[in-house]
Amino acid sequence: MKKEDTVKLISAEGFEFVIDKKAAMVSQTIRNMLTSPGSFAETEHGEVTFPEISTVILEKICQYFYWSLQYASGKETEFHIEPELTLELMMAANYLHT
């Protein structure tokens, strides 16, 4: 896979998420910090810090990209959330409008 077709997420913690870039695309948020015009960091290079985000909730948010791509394609799979992850996961998906 070439590296314009992937994206890097970086956690709090400095954990770093390659993903595919039409996965993560399914944040609004990411969406915008990716294509908007001007140099920004996040354009150039690919790469979005979010230094709220645990590793931990930004590995489920991952997941849930990947989860969103096949359920938007027909596949209607069950997506499980820990309880004790729901409050801070809401509050990332909320800043990333997904």
Second form
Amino acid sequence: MKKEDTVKLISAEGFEFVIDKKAAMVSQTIRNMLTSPGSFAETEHGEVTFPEISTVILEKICQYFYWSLQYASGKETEFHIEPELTLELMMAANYLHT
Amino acid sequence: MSQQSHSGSPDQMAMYIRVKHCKTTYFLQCDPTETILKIKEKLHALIDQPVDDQRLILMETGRILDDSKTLADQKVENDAVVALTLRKDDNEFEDVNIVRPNDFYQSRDSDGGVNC
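For comparison with the form predicted on its own, provide the form predicted together with the partner chain.
Full complex below, order starting with the chain above.
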């Protein structure tokens, strides 16, 4: 894994999650950011800040990205979501087109 | 959303671990048969710390992971949280240093002296 193949997602509280671009692109919103020709400033630095998404939710989202790739490659497991996170997670998922 | 288009064998997606240090979490894709040394090499590509200056600790058990052994040998499973500690100037390794969101709010005012 090379640094160029990763992207850093930053939460509201300034926590950082370094994940594979491939995983991040499970989100259509992030995919658009990383692949659109106009090139977002975010893409150049490989960093995307989400001031609206809390750390707990952002971590859950990253876990979902990887789960989603695993699921797509045939490993059918369940994705566990704590009930108290559900609403906030759904709002973030809607925003990220995930 | 399902995309089957990504290249490579399905094994590539066998598992991932979450390596945490200070306020950063690295999601690393790996295989149960990989050694800890391999994991440290992957980390070396992301952070500039040489393999010898890294120590990995499985959070669930608090066990220091052995370079020569594999993930499976040491019961590091999918989605496991592993702490990364780095060698300090005095040649000792630092203590586990993982900041959680709640700690952060408290420590921001008091400035708990965590060197991240």
